[in-house]
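Take a look at this one chain, the form predicted on its own, written out in structure tokens.
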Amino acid sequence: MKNVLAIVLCMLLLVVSVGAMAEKVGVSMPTKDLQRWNQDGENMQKQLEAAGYTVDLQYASNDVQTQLSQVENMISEGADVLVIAAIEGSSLGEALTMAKDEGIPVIAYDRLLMESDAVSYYATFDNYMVGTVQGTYIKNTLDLDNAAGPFNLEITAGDPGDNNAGYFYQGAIDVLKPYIDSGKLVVKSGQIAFDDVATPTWATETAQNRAENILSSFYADGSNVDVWLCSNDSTALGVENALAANYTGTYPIITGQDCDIANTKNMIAGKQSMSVFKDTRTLAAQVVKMVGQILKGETVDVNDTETYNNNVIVVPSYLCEPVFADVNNYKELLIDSGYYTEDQLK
């Protein structure tokens, strides 16, 4: 008789156990450089083992072909679902198809996988909109309705392979047009386009370098940068440290994203003034809901189905809505929530 219950609680625990192994998440994150991806991925692990779930996180430093690896290896060591944040967005479609292949559901987190039909949802934040916030700030402070100016402005946004760069820029560019039409915004540098203010990688050295370069050019008569539109916090810091080093007019109006530690202590500090907060534990719970709804066979929230194509299908997404913070709210929105600590920003 104890022989049969032995077997019976093996072969139970052998169940448990498959089945346990079955929920397996692979989680795909760009790089660790950045501040943000280390929060996503640390949320994004520890809501889903909370959920239960065999969490793989890996990141990739930034490299392409590290990535393409991982999440390869993600897929033959059983992942049941794919949480992909895509260093490029074009440049996974050998590990999709895979995934595909093998039956295998993918989330394109925050950034959207592109050129390919094997992504089944998209969870973002509202990416133009991250801009609209990030212009209608400019805006408001300026108070372009009214002032005379003109204005002087110049602006950095982010790196060409990421998918998301486009819609921060466009978002902020369709509020400001206006104004540099007629003149009250002037952007004495000439780059405007997109493909001329972009920053490859959104790395802050190489947003730094050309804001030097912008400032020996164009201001070293003494002409004032009245504001400076930066799509993210890592591309502010380059533009804050060029104007540290290189600039004595008035500072100037500086957007940013992220809230990263060092950008917020900026802001209270005066050096930047204002940050898009996206709230990336929202963002991992609504990753992990939608995890479940997969595992389970239910359906899948999303509250946007027209406007994210890939260039082959359009993505199936849930975005979740962005605020700003500033100087006034900066403890409301980060310390009280706690998604800071008092000490963390001193």
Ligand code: BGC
Given for the second form:
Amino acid sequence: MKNVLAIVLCMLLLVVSVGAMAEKVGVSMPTKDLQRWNQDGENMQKQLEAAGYTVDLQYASNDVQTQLSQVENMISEGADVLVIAAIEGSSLGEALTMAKDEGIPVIAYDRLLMESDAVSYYATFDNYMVGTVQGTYIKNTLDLDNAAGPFNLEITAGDPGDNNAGYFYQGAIDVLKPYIDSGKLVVKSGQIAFDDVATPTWATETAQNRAENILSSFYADGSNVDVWLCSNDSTALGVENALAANYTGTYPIITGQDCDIANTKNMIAGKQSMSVFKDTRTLAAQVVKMVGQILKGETVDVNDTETYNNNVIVVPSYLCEPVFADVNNYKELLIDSGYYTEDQLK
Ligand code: BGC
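So that was the form predicted on its own. Now I'd like the form predicted together with the ligand, please.
Every component of the complex follows; first up is the chain already shown.
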């Protein structure tokens, strides 16, 4: 009798574990070209698998059509939850409608999915705060309230197709605008509006070309660029490349975001002043937790139900906190925490 009970128990356990294993999470990432998405994808896969889920992870080479068909495939192959970091927030409508029709919950990962009521949750870092941290760094480093100035500022922002880009830009501009208005910060190129400073697909080369044009058109007379506000590291790298090739003045303050390896190296070498660290392990852990809560029918962790309106609904969101990084604290943030090895930054 005992043996029979044991066998039944084993079979039950098997059924339960096979059931859990059968839960499948589709993870759609924008591109392998930028460092952070490789880390995001890797962290998501590792943590989801550790939690017992099957993972279908796809990268879309920054091509909207590819991402659309990858997500549609995930749906037809039986994903139970979708986690999507969109290339272009408003281009996945068809796939999202398909997910909604099939009752598949969708989590927007880092970037909000726009123009759709099929988005269940959003997990990201506080995007406006990223910009505030960058703007405040510039304000404090130049001591804008006390220094006489004027200082020359140039601005490089992100991809207009990425809802985050506007938040980064606005967070920084809200800090700097009073000084631009009073003339303490002078934008010699005159390029201030988001549309004039944006960088499609966040491409380093595009940021570099624009920076080269600005340097040759407005700074060839020997005047200094005192500060270059860059929304993230891939665009900061473009500006740094342009400066290395075309600029002999005093090196500017440069901001960034992500603590990419190339930029952290530049930070150590004094070629980038700061970055904003968004620990992709933290975001992945939060999303894995949300996936679990959704699949178990539990209340899903959110901490913001007001900010992220995707033009159809306000999407309940969990905002992680971004952290200021510079040459003084990078060791503690990036090496001691195991994010990078010391060798990776050599
Ligand atoms: C992310 C940034 C990243 C940028 C380019 C944004 O959506 O929030 O961390 O630098 O995309 O990949």
